[in-house]
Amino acid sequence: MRQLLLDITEIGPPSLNNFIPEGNEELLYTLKNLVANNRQDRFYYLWGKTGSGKSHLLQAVTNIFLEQQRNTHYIDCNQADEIDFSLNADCIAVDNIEQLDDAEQIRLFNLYNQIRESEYGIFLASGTQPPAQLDLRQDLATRLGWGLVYQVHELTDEKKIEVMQDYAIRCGFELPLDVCNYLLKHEQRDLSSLIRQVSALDQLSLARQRPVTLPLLRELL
C-alpha cells in the first residue's frame, strides 16, 4: 500500500490510476473492466459521503471513454444550471443526482428507460444515499437500483494524513501533523482538495523561504 500512496506525485485529472482503492477494491476492479470493454453491466450507481471519491470515479471513467473517442457526457447536477438529458451517447454519467428537481427527474427517468430499451450505451450515476433512500421519484430511485450498486467508502483521516505526508516527502519537505489536522478540520476533506492545498503550501513556503508550519498555512488560507 505504501508504494501505491507514493504514486500520487503530481496533481492531474481524475483517473482510475490515481484513485486510492482502500475499501473500494471491488468497485475499482469493476470500473477498470468497464473501460476495458469487459463490463459486467451497463448501469452503475455509486453512493457515499461527500468527498468519498464518487465524482473522481465518474470523471475518471468519462475521461477514459473520451480518450477512446467515445461519445461521452459527464453532468454534475451541483453545477449545471440547465441539465440536458436529451442526449445520445456511448456513456452518460450523472453526478450528485440528489440535486435534480422534479422536471429533471422525469427527463432522467425517460433517458434511463431509453438507454435500457436500446440495449446500447452505459449509464453511471452517483448520490449521497443508496437508491431506496434517495429523495427522488420512486420509479427513478427503483431503476437506479436495477444495475450494479456500490458504496464508495471514504478514506479514514489517518490514511488521508499518511497520503498527504507521503506526498510532501516526495516534494522534498516534511508536513507536520498539526498542519494535516488543521486541513482536515477547516478545509474540504476530499483527497484531491487536500493534496492541492499541500501543493500550494509548498509553493508558498518556497516563495517566502519559510518552513511549512501551521502559521504559514493560516496565511495561505
The other form holds:
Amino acid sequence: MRQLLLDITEIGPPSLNNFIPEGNEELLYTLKNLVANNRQDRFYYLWGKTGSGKSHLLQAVTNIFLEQQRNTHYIDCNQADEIDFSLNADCIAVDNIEQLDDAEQIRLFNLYNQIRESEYGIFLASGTQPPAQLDLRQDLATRLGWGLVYQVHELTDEKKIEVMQDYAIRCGFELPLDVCNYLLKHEQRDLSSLIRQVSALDQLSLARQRPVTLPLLRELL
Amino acid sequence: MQKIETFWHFCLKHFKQELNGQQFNTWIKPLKLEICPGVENTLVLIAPNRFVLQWIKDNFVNRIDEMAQSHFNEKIHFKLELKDPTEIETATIKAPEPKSKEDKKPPADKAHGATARKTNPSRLNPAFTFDAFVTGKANQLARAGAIQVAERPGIAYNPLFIYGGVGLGKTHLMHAVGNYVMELDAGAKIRYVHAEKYVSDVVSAYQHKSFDKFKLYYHSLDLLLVDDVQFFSGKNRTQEEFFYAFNALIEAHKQVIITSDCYPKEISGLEERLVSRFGWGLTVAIEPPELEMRVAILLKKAFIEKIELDESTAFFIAKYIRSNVRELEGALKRVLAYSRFTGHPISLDLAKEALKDLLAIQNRQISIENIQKTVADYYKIKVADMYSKKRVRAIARPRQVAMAIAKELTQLSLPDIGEAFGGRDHTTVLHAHRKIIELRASDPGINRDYSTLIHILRG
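Show the same protein again, this time as the form predicted in complex with the partner chain rather than the form predicted on its own.
Okay, now the whole complex, with that chain kicking things off.
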C-alpha cells in the first residue's frame, strides 16, 4: 500500500529572509531598507538570468508591503494577458518586463512618469537584461536605468549543492553529491526548481521506503 | 541689530560676485530679511515661495550664516519663512539634516496612491531648473535658446523645438523654462504634457464628447510644453487638435515648446503642416554629453544630493557611463548605495567595486568584432568589407567610422586596430579617426550615424 505523507517540506512564500544572499548581499540589504522605510530611492530595476531569484525578490518585497497594508500590485508580464497599468498604488512591481508589448510599454511609460512626478510610490521591475540592452522603447529602458539597478547573481553550483543538501538534512535525509550533480546537469537549474525536485525525491523515497540514490532519482525523472 | 539693512546690502554684494546673474536674480534677489519679532539675535529670511525657500535652505543659508558671523560681532540665528503667512514653513539654520531626502518622507504612503499627488496643474517638476542643468558643448545652444524663451516667452522663438536622444535633458530644459516663467509670473497658465498624455486627453475628449472643454483649456495657456512629440505619429485626430491649439497659441503670442527624439522633418507619420510649423521658431539639438560634461553633471548631482564625490571618482564613472544622463545618475545612486552598504565613504576604489557588474557588461560587449559587425549591419555592408581593400566611398566611409569608434571605445592600440581591419597601418586608423571628427562637425548625417552607433554599442 502506498504511504500517505504529511507535507512537511513546504518552502514557504517568497520572503527576504528565505532568499540566500550569496553574491547579492548589497541588493538584499537595499531591499530590506526599502521595506523598513529607510529607502534610498523609489525606483528599482533587477536584472539577471532566469532562475536567479528576481521574481522571488519582487514577490518578497510586495508581500511585505501587503502585510504593511500598503496598496501594492505585483504584475508578472509572463502571466498577464493584457496589462492595464492605470493603477493607483503605493508600490508596483513589474516582473519580466521584456514581455510587454508596444501598447503596454506606452502604458507603463506613462505610469512610470506619473509615479516619478508624484511624491509617493515605489516602482520595482525585473528583466533578464540590463536596462540599456532591453528590447524595449528607449525612453522606457533609460528610465529603468535611472533608479537603483542591480544584477541578481545566480548562485554558484557549489552553493546550490550546499543549499540542496541543507534542505535535505532539514527534511531528515542525506542527499548524495552525485544526485545533486545529476540534478544540476539534467534539470532546471534555478534553486526553486531544484528544491522542488529534492522535495519530490524525498516524497518518493518515503513512499518507496528506499534511500535517496541516483537510481531513485532516475525513476522520479 | 540696527545694522540689518547694511548687512543685507553686504550679503547682496557678495552674492552678486559669487553667483551668475541668473542665479542671483532667481534665488537671492527675491529674498527679504527682517528681524524676528520677540526673538533676540534672530533674523528671518522671507522667501517668495516654497521652492526658493527649500533651495536657500539647501544651498545658501550656510553662506548667509557665514557672512553674518563676519559682519556682526555676535551669534545670529536665521529662520526661513514663506511670504504668504498661510503657508509659513520655518526651517531653523543648521538643523540636523536627515540622511537623505527619502528618509524625510512619511512612513507608509498609506493615504496616497502612487498617482495621487498634490494639485499641480502645470505638472512642472520644480527640481528641473536652469541652475540644475549642466551646460556643455552638447547642449549650450539649446540652453541659450531656452533661456531666451524663458525671458521673453512668446516673443523670442516660437515655437522652441528641442530634439535629441533619450535621457539627454530635453525634458529638463523645457521644465526649466516653465519654472522660470512661473517664477516671474506666478499667475502664468503653464502646462507640461507628455505627447502620450495629450493623445489620451484627445481620446478622453472623444469619449466624453468634451472637445469644447479640451480646446478651451489648451487654447488658453500661456505656455504649453509638449514632450516627445514623435508620439503624435500616425494619430491624425491628435495632430488635428494639436494643430488648432498650436495655431491659437502662436497667434496669441503664447509660447509653445516641443521636444522630439529627432529633427522635425524626420518624424514619420506627422502631417506636413505641423512639421513646417515646428520650424517657424528655433530648432535646437541636444547631443550626448562629452566626458567633461558628464563629470560636471555628476558633480552637480552630487552637490544637490549632498554626496561627497571627488573629481577622480566622477571621471571614472563618467568615462564608462556614456550613453545618457539617466544612466549616469543611476550609476551615482549605485555608488552611493554601495557606500551606505559598506559604511565606507565614496572613493575611486569603492566606485569601481560598486559598478563592477556594469563594467563587466561593457567590457564584454565592446570588442572590435562587435564594432565591425554593428557598423556593417548599420550601413548594410558585409562584415568582410571591414577588412577588404575596396576603396569605394560606400564601403570606405563605414570602415573609417568603425575604426574611429574602435579607437574611442576600446583600449586597443592604433596598430592593433589597423591589424583588425585587414592589416592596415596605424596611420590609416589615425587618419580615419581625424576624418570622422571633421565630418561629424560638418555633416549632420555622419554625426547622427556616429552617435547612434556609439549608442547601440554602448547600450
